[in-house]
Each structure stands twice: as C-alpha cells, then as structure tokens.
Amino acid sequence: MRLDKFICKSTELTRNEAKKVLKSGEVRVNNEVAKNPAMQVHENNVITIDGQQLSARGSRYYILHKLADTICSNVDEVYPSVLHGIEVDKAFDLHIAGRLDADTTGLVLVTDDGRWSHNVISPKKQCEKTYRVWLRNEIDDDNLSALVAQFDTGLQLQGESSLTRPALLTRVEKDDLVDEASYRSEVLLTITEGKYHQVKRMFAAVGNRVVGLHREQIGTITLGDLAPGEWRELTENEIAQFS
C-alpha cells in the first residue's frame, strides 16, 4: 500500500494533507524519516507521525447497482462518478474493481483493498463476469449454435494479437427476458477477462452491435434485490471469495 494511502486509512487526513505531513518530515517508517507518498508499506511496518504510531482501519467492500450516465472513476468528467452514490466517509478514497462504461449499468464492486480488487480484475485469476446484452440484430435459431461455438473458441478482436479467452454465450429464455420484444436479441455472456470495451468488440467481431449492456454477476456475487442506484456492504462470504 502507498504510504500516503496508509496515512489516510489511519487518520482523518485527506490525501493532500497526508502529503503535506510527509513533506514536513514528521512521518517515520521503521524509525526512518519517510517523505515519498508513493513509498510502499506493509502491515508489519512501524509507521509514526510525530512519534504516534498509526494503525490502519480495516478495508471496506461494497456492491453498487450502477446507473447509466455515471462513470467508474474517482474524478467527475462529462458524467459524475459512481462514488457519489456510496454514502460513506471518504468515499473518494475507494476505487472500482472492474470498471463499466458510462452507458453500461449493473454490478460494480468498490473497495480500498488493492490486493482484493486485483484478484477480481486480473486475467490470471479468471474471475467470471456475466453480462446481459441487448443486440441490434436478432440471432436466428439456425445461427445460435455456431455463434456459441465461436465465442467458446475465442474471437479475434481488432488490434489484439491473440484470441479472446473462451466465453459462454447463452440466449435468455422467454420467461427471463427483461423485455419480451427482445427475444432472439437478448443474450447472456460470461467472460473471464476484461479487455477494453470487450463485450462490445466481441459482438462487433461477429457482425453484430451491442445496443444495451448490463453486468449481472461477478464470481458468485449478484445484485439480488439491489435497486438501480442502491448499494450495500459485501458480506464476509462475498469478500472471502476474492481474498
């Protein structure tokens, strides 16, 4: 963890205030003066400010049902950050574990535990992420099996040197449709990596276009009854699967 982040997790100081304290020379790591905000520190380090030893607060873990026209960023841009929707102290010290585009809705995991979020987003961990996808063109029954096989084999995306990892494509059954009119054009896609605009690019690679996208699940974590815009703390069992 960065030293300035550790100080923020151990005090009421903001990131800018922590950097000022570091610059003053009041911070020591293992009894050595430390001024570099980016210095990496660990749980077994003894960190003090003006002789007072710091102890970091426990990490925080949340699930948020993301609205459209919000961004997975710590900074507001054209659209506001999703972190405005999480009503906790120092919400903007958190970060998003697996971002969604501004026009994409659904499940977002938010934390201040960098190692935990790495286990969510690292391709090596092969964490499954399931998306509900609405397509411009319907998928005929005759073409469905071939398309499923293509996604399972891997697709060549423009600008990529290798195929995508095997992905599971299934049609949404009529009883589970969000909109009955979207039968044959509403599908579920499960992937284990997170390339830039990957879902949209995968369907573009097979001559279709995504017109709506919603993330439903990460690992075994689902939105459940969480309404759009709502959030909650993750349970111990939900946290443990990525620890």
Ligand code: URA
Contents of the next structure:
Amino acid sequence: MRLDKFICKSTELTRNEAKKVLKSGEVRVNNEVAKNPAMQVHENNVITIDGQQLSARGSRYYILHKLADTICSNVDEVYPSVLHGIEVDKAFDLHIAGRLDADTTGLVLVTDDGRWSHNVISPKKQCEKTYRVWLRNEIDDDNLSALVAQFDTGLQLQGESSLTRPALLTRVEKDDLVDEASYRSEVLLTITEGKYHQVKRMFAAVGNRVVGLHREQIGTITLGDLAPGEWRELTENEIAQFS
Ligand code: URA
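Could you switch over to the form predicted in complex with ligand URA, since the one displayed so far is the form predicted on its own?
Below: every chain and molecule of the assembly, starting with the one above.
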C-alpha cells in the first residue's frame, strides 16, 4: 500500500494532510525519514509520525438500504451519494461493491477493501444478486415457462458480445407480493454478473420494461429489518463469504 494511504487509514488525516506531514520529515519508516507519499509499505514495516507508531486500521464493511434518488458514486452529481448516509469517519474513502442505478432501491455493500469488493462484483466469482422487479407488462401463465427458459439460456443484450449468464427468473406468488396489485408483473431475478443496467436491459430484450427495481440479496446477505436509508456494519460471517 502507498505510504500516504497507510497514514490516512491509520489516522484521522486526509490524503492532503498526510502529504504535508510527509513533507515535514516527521514520518519514519523502519527508523528512516520517509517523504515520498508513493512509497510502498507493508504491515510489518514500523511507521511512526513524530515517534508515535501507527497501527493499520482494519478494513471496513457496511450494508446500506439505498433510497431512490441517491447514487452509488463517491461524487455527488444530480443526486447525492449514498455515502452521505453512512455516518462514519472518512465515509468518502469507502466505495460501493456493485452499484445500483439512481432509481433502484435496496441492498448496497460498502467497503474500503478492494479485493473484497472484487469478489462481490467479478462475474468470475459468480456471486448471486437477487432483485425484485416490477414490470410494465404482466407475464401470463402461458408465457412464463418459455421466459424462464430464455433467462436461463442467456439473453443477447444490445452492444454485448456474449449472452448473459444463466439467470433465475421466478414470478412472485400472491402471498409473497410486496405490492398486492402487481400479481403477474412482480418477479424475482437472480443474476451472477453486473453489466451496465443489466436487469433493465434483460427485460427490454424480451419486450418488457422495468418500472421498479429493488435489490434484496447479495450472496447470503439480506437487508433483514434494515429500514430504507439505514445502515449497519456487516457481521464477521457476512464478511467472510467474500474474503
Ligand atoms: N440492473 C439494473 O438495470 N439496474 C440496477 O440498478 C441494478 C441492476
């Protein structure tokens, strides 16, 4: 890890403040003055500022129940970043493991551990993400099994060179509907990749249109009773499945 990043991770200092401290000559790595912010350091290096030894803070892992009209970016654009909702020190040093569109609600994982988020996102890791989807057009009984088979076989999305990976489509039965009025147009879709607007494009590819989208599950992690807008730390077990 870069020395300036290590200092940020183990103190309250921002990246700019860390660079200033480095310039001042107060930082030592294995007792040698170190001024280069890009210097690569490891956990077994002894790093001190003004004689005080730093110890690396562990990585951070959170789950957030995303509201509509927020964005999964570290920069506010038309809508505010979801990171405003996570009231921890240096929240903007965190990143989102698997972005959702501004109008999509539901489960978002947030961390500063790049290797961990790679395990969540990379299609090679085949991590399952389940979405509850509301569609403009109802799926009739007659069409259901053919559609399920199409999603299982893979769909050709515009601009993509390969079919989507097998996806599991199930229509939500009456007792399990979130919206009572949407029988036949409320479905669950489980996918193991995350192409741009993937769920919306998959339904567009079969002539339908997504009118509401909510992520319910990633791997075995669910929102449970986390209310919209709330967040919490992930448990050790939840973290372990992507470590
Ligand atoms: N697929 C989409 O189309 N949008 C999302 O936000 C997530 C998956």
